[in-house]
Each structure stands twice: as C-alpha cells, then as structure tokens.
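In structure tokens, the next block holds one chain alone, the form predicted on its own.
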Amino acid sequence: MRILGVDPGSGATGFGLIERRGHTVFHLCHGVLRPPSSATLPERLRFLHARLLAIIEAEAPRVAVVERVFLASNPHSALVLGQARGALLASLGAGGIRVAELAARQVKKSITGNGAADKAQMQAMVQRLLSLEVAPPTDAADALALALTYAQAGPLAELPVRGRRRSRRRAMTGLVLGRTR
C-alpha cells in the first residue's frame, strides 16, 4: 500500500511517500513544495494544488494522511493555513485519494515516544526508521512521519468501536489502591 503524508503550509508544504509491503515499510520519495515567495495567495494555492495533483498522478498513492487542524494563536496565520490545507485536500479529492487525518501530538508520540518532540527529534527518528542517508527537511520529515504513523496504526484506528467503552476509573473500581492483598 502506498501512503502519502502531507504537512500543509502556505510557504512550504512537505510531502513524503512510503510503501508498506507486509510488515516492511519502504521510502519512495519526499520533498517540499515551495510556492514563489512573491506570489499572491491565490497563486500560491494554485501552485500547491497543481504540484500535489502531479505527485498523485505520478505516484498513485492509495491513501493520504494530512495533519489534523490545530488552534493557532494568530488568526490570520490559521486562516492562511486553512486555505492551503483546503487547496491540498482539493487535490487529494480530485485524485480520488482516500484521506485520513492525524493529530500532530499523536504522530510525534508514535514516531519518537514523546508527544512534545521537537523538529530535530522528528527528523532524526524519520531518518532512522526509513534508513535514509541524510535527514529530510523538517516539512518533509513531518510528512513522512504522518505516513509512517498511518502505516503502523492507521488501519487499526479506522476499525469501528463495538460495545460500550469502559473508562480507566470504572475498570479500577475493584482495586484498593495502596494496599496489597
């Protein structure tokens, strides 16, 4: 299964493509899409849409994984990021690609074991997990991390939950804390 990770941004969008064959994951390609800095927002969005669509057509991924929306402290930045993300999602839709979304914290925890890992930690672990000679750029590393996380647990995360969930507290009601019997 080919999995495309996409880390959206209006100035730099990372992408990374891996293939899972059985229990083994292979790196296929990665990169960063950078619209011209002098371009207007509509031109940047068109650039991102067209480039990602070209990658989809050339590489034929089965599923794409995009970082879930987060709250930003700057409303203008959040709006621009949302517009870039929308252009990228439109490309994935036009390519007929199924889209999964993962939270950044979930991806960081999956890749490094730490939900608050920094960019350098993510780059190093992605390089190690994919046996890359050189660490990928940060945006591409984040995209590869999205794809790797999905390759490891994505199908499990999509399974329907049956029955009633038991909270940890409810499951521990029969225990007496601090004592041994």
Contents of the next structure:
Protein chains: 2
Amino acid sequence: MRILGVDPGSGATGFGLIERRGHTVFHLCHGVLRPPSSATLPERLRFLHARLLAIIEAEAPRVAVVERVFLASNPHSALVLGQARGALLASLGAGGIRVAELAARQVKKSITGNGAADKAQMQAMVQRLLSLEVAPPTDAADALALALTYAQAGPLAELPVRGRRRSRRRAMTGLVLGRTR
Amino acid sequence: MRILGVDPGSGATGFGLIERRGHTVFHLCHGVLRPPSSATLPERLRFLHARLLAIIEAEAPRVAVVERVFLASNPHSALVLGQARGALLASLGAGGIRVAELAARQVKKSITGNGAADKAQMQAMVQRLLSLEVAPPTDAADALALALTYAQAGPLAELPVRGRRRSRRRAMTGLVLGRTR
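Next block: the form predicted in complex with another copy of the chain, after the form predicted on its own:
Every chain and every other molecule in the complex is listed next, the one we just looked at coming first.
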C-alpha cells in the first residue's frame, strides 16, 4: 500500500511517498513543490494542483494524508493556507484517492515520542526511520512523517490521540523500516 | 471580450459570463455550482475545479473577475472560503486567463449606486441591466455584477474606489445593455 503525505503551503508544499508491505515500510520519494514566486496567485495554485496530480497519476498512492488544520492563526494566514490547501485537495479529489487528516501533534508524538518536537528533531527521526542518506527538507520531512504515522496506525491514526495509551514511539519502532528505492 | 465573474463559496459558487462588444454588454450565461453536500471535501473541491475549468474551456473568456477578500471573518470561515477559492483560482490558472479582483463594496456601488446594497437590490439591478426575464440566484447575480463592473471600467475597476469621483451608477447606465443570448 502506497501512502502519500502532503504538507500544504502556498510558498512550499512538501510531499513524501512511502510504501508499506506487511510490517515493512519503504521510502519511495519525496520533494518540495515551490511555485515560481513571480507568478500570479492563480498560476501558483495551478502549479500546485498540476504537480500534485502528476505525482498521483505517476505513483498511484492508495491514500493521501494531510495535516489537520488548527486555527490558532489569524484570518489572513488561514485564507492563504486555505487557498493552497484547496488547490491541493482538489487534485487529490481528481486523483480519486482517499484522504486522511492527522493532527500535527499526533504525528510529532508518533515519530519522535514528543508531541512538541521541533523541525530538526522531525527531520532527524524521519531520516533515521527511513534510512535516508541525508535528512529531507523540513516540508518534505513533515510530509513523510504524516505518511509514516498513517502507515503505522492505519485508519486508527485518524482517531484523536486522547485515550490511546500505547506509546506511539514504541509502536513506530516496532515497524521494520526498509531501504530507499 | 468575454468576461467571467466568479463568486467563490464552498457550498455554492456563482458564475456569470457576459460579452462586451464596443459599448454594448450581452448576457451569455450564468449559474451556481453546488458540489454534492454528501461528498468529501477533496471531492467537493475537485467538483468546483473541474466544473469551472469546463466552463472556461467551453466559453473562452478573456478575463475572470473574483471578489477581493476582506478578512473581517474568523479564521475558520477564512480557511473554508480559502479552500474553495484555491480550487477555483487553480482552474482559472489552468485555463490561462487573466484574473482581476474587485472589492464587494465597489461592485455594489457600481451596480446599484450604493456600496452597501443588499442581495435583493443586486439581483434586481443585475436583472434590469442585462434585461433578464427572471432575476438570477443571488450567487450568480453577484458573479454577473463582478463581470459587469469590470466590463464598465475595465482594468480601472481594479483600482481602489477612494479618489475616483465619477458616479459609478451614472457610468454604468451609460453602457447600452444588450439582449440575452
């Protein structure tokens, strides 16, 4: 089962694709989509939509995982994030794949054991868990972390963290992590 | 010159297409895109993106006009609107047409002479200006109003209202408005 993590952002959208075979997880690819900053907003959103759709069509993931949005931010940043998210979710819809949402805190806890882990910790753990030669860029690391968390817990990952007593760190390291393609 | 007005909304997105030939404006079509309410968010955004792109490809407008967002609303509604807007702007980008933004107040003033006009006034004036047999639904009327305002003032419509002394009501009625296709 191929799982695509997507970390939407208007300036940089991270993506990461992994494959789970039984209890083994393989890294397939990751990257960051950066629309040309000189382009107009519609052109930049078209770029995000088209590039993600191309990835979906080429790689045929079964499920995509995006971060659940918590609205601590102000209306302006919510609108800007919403626009990027809308273009990207529309392409996931066009690809006909199921979309799951996970909370950032849950993903951080799952990957590092600490729900408040910083970006460097996340990069380091994603690199280690997927046996990557170099740490992925932060946006791509976040996307791979979403996919890894989903791979480990499956649809259960979508449940709220509260009330789930099992250590996610322990559960994650129970996975045998495979080589990079 | 064909001008497409788009009034983005996650539940209902209005659109309206007019054509300007010299000083005459013709109504071509209008409607409201309503994604199935039972569908998932990615599916609903895909619906908006695909339908608007189909309209662009069929009708080949030269410019699209959308409402400028003012962020009086809360972060949640900004995110929801942003997502619909992102899917729709991505399809305008994919269609390769230029996108202009107009402030709601400016459009209301242009169409009715009153920057605080209510929806019923807008519907009635759009119906009258385009000689429509029945008033368009509110979302479509707002979209047609965006296109009409642009048709009347062209790229100048994109300037801020402040400092423009000419009565927009008078300017609008200076247009000869044509029959419905």
